[in-house]
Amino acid sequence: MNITLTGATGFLGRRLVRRLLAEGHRIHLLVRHAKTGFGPDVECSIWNAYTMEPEPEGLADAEAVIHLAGEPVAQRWTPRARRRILDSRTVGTRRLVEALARLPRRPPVLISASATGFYGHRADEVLEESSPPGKGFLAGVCLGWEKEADAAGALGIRVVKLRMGVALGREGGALAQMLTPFQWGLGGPLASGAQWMSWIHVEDLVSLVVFALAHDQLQGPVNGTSPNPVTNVEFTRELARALRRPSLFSVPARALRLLYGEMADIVLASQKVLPGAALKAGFEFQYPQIRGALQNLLA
């Protein structure tokens, strides 16, 4: 299958491009800079989402799209960040569908990341792909987003909104970030620890995406999360056990909102998403328990 894809360069990106090589697809790359260390295999074709539409050669003979690019929001939310933000996904979206508008033959299927900030805030509340939009600024981003891509329903193409959780993985993400706080022992909850996290172990949510190309059932808003969310004090009672850590101190909100601001709403924010469509589409996980994934992103 020929694909096009966005958001190479970043944490989840990398590792979608290695399975789809190796499965045997050829991959087109729309990049900021041609440097991306994939080799003579992949093309690129260079795309500024703010300035510009992906070329036509990028996506002429597309029969897949995977949209994954946006400015990273693990970042303190200043007014030119926030701005970044939104516009890098809902500005980038609505000229990568304006450029397939364009083709005389458009691929079949559109996947376009979003994310579960969609659902914003709720406590203890079940949260599955029927659910509505939350509050506050991250769900705003991803309900704008969201819009954007299904734009391309009308123009024939199955849209896959890809909700992601919390993507585990050793060399990027949350998980990264955790590591060396845990490995010093002074890793412990965040503020009260009640709050719901919803995660999904790298390598499931790079199946996921291979899952959604090949099943036309898929369409709409997908979570893309483990079946069993965990609370934070449960993620932080199992990553110490992984690293054979205690996990003595806990980390208050006060805190948090001093060191990261507004984007400490993401740490807080409690979500306790299920997987809904992609498990009634058939799809399987391979690490369905928060304690199998971090023995084997640990071991």
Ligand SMILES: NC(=O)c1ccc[n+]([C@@H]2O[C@H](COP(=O)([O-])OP(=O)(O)OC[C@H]3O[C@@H](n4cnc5c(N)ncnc54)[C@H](OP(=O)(O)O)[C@@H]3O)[C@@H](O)[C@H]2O)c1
The other form holds:
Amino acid sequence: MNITLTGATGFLGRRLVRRLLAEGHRIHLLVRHAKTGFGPDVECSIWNAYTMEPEPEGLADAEAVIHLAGEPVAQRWTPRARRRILDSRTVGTRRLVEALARLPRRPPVLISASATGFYGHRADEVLEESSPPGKGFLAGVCLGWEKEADAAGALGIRVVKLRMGVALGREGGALAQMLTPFQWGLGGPLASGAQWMSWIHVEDLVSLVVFALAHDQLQGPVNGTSPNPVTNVEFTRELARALRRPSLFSVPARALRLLYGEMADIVLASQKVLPGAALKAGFEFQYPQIRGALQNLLA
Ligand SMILES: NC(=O)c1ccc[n+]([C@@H]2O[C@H](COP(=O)([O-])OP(=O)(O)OC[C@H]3O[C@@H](n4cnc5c(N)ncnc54)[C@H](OP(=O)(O)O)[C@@H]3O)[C@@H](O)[C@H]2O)c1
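Please could you give me the other form, the form predicted in complex with the ligand, since above is the form predicted on its own?
After this comes the whole thing, all chains and molecules, with the earlier chain placed first.
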């Protein structure tokens, strides 16, 4: 299959490109910088989702488009950063969909990233794809991002909005950030630790994207989370266990807010998200439990 990707140089994109190449797909990247490190098997066109229209040649032969690009959210949410986080996703997705509309032959499927941030802070409520959006900055970003992706549906394209949870992998994302304090024996629960964390092993997330390409019944919102979310206390215990380190030092919510401002919401918000759509379509998780996932990643 000819697949065009955005955001391919990021933590998830790199894993995904490697998997798609291994499965024999032809890949075209829309990237901001020509140096991707992928080598000659991967074609590239320059596209900055924020500021440019994508070149038609990057999309003309596409049989599927996977759209991951977006300004990192793990930074202090200054007014400028908020604008970049929002616009790189909303304006970027709008530009991509407008470019798809101009194609004489459109790809049948668009898989567009979203996040469990869509649900906001929801205490112990079980969240499924049909749950309404939450409140807060990230929920607003996800809502706007998904709305722009939905416009591709009106063009006859199957749109999958992948609401990803915390993707766990060694090479980036949240786990890589957490390892250092734990390895120094300084890790521990965040705030009360009662908040739910909806996580997914990065390999399962990559597999879910590949599964969504091939399974037409997946359409609309799809939660990209393991079937077994854990509280922060449970996650901390399992991480400490996998690293054979103590987890004694809890970090008060107030300290997190002082350090990171409103961005601390990323780790303080409680989201107990279940992957109903993926399970119903027959997707099988290789790492459904946090213990097995962390053991695999940290062994
Ligand atoms: N990792 C997670 O746990 C997680 C969870 C939920 C949702 N997500 C979402 O999934 C997507 C991919 O995640 P990731 O962890 O792979 O992200 P990442 O490592 O930050 O990579 C994102 C990619 O987006 C592009 N990008 C960055 N800033 C941009 C900007 N200002 N304007 C346009 N493009 C920009 C870059 O690609 P180029 O330089 O190649 O253009 C970058 O490689 C993101 O949209 C993220 O919000 C991730």
